[in-house]
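Only one chain is given next, in structure tokens, and it is the form predicted alone.
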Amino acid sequence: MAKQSAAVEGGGSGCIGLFDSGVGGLTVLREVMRQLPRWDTIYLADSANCPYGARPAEEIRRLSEGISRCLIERGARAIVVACNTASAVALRGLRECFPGVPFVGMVPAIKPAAALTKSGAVGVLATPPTLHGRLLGDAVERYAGGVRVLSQACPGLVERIEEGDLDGPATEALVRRCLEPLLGQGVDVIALGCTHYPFVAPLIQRLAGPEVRLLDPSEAVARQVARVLPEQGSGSGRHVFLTSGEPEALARAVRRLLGLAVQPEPVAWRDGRLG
């Protein structure tokens, strides 16, 4: 990625930008809103290209760059890559491309998982790019000494969640298949390595049993956002939602998860740019 200007249009204290391939990043937005209530936010769901997990790495990098440029042009002072797949594939390049903007990415919660396990085995549920990405590998190498880290991909789960099927028979069967290899190896802590997966955390917990602890990194990500922002914020609690997909689908997800009635703005990809 070539370096781009990090100038922010519009002035003022700006806002916090967040993006995901779909609705999963709303779990991160919820924490950002709770911990940083004085900041305005702008959330972009690239639903036209969801899921990212099935796309080539170079395409994910290109999409992430285009989205980041769009958010910066709309006043983002910091950007949360609220997508584990995009974080694993594109985070390093985004920081090089937009050096004046802090980027906060998603990393599976290996450090707390390793500290909490009593069995010595922890699991990670994620998409294949996250499981094979450098961020996860670095976290395992740094924090998981003496602990077995068992990774499990969950193909198709993001699509079930995007469709709003959080606990139906098909979703339950899919989650059960993903959990069986981990539970069979004695894991007692599972890190949710995709921002979509907290939507089905109640289902995962029910199938895994009460003795297994689930970890969602959203709270830690929001704390990191607070650390990298240049000031305390002076917004009015205004939250803007953009989507390259169907606005009403995003509106339903926001209403269900955040309890907000919103009217997302549609944006479209044209020649590598969102407008």
Contents of the next structure:
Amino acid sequence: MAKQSAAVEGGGSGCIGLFDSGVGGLTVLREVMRQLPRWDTIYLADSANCPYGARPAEEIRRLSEGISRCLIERGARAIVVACNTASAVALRGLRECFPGVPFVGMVPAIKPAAALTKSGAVGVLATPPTLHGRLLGDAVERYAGGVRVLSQACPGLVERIEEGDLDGPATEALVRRCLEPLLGQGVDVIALGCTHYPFVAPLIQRLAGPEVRLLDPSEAVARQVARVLPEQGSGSGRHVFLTSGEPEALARAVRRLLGLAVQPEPVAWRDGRLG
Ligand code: DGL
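So the form predicted alone is up there; where is the form predicted in complex with D-glutamic acid (DGL)?
Let's see the whole complex now, leading with the same chain.
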């Protein structure tokens, strides 16, 4: 395991900021680190307010704005909304609120899903705000063609992943229940529309069977981050982690997914601001 210094005072100048309701956005950070190794990063997990999927849109917008302000104050030159739910609800408002900062959001991979399916039916696993949001609606309208797109929410799955239960009996039963309606309708491609779900991709793959393709958009999102950044980056590979939840829980998820030993810095919400 690579040893990571415990950087706690911010990402310095010129870093890429990323945020999610919790640990899910680490699946996007992994790709950003792989594709943009010359950039420092600062990742914020709003685990105190996780899951976002159960919250009213107005609240998700307010939280996303507070987090973006915090990341910009700590030197973020671009921000990745590494959460499909926050992207669906807040991305447009964030671009209006912070016009000088490029924002990159998440949207389920409908275009490649429609290109890959042989059965003519693809599934999307995501939270209700993502499934009902305009970003997904627009992607379906533009790219699905004659392909049927079946939506499926997975209530409780984000919470299980936050707890680190990636393949226990309760998580397996929950995933099985979510997959049944999709598989019953002949879906052969599933777009993972929540950044938490790649954590349980091995379980989903095992239950869905080898003939079903799973699509995670984080590689394409990292490519988009490279396109919006003004330069190549001159960081020193410094990766800072902040959380409004339990630092040890984030440290465990970072260790498991990225192979890094880090000491996340706790941050707290006060009057709509993070500090
Ligand atoms: N990772 C978030 C997403 O991509 C999780 C949503 C939640 O917190 O409910 O949608």
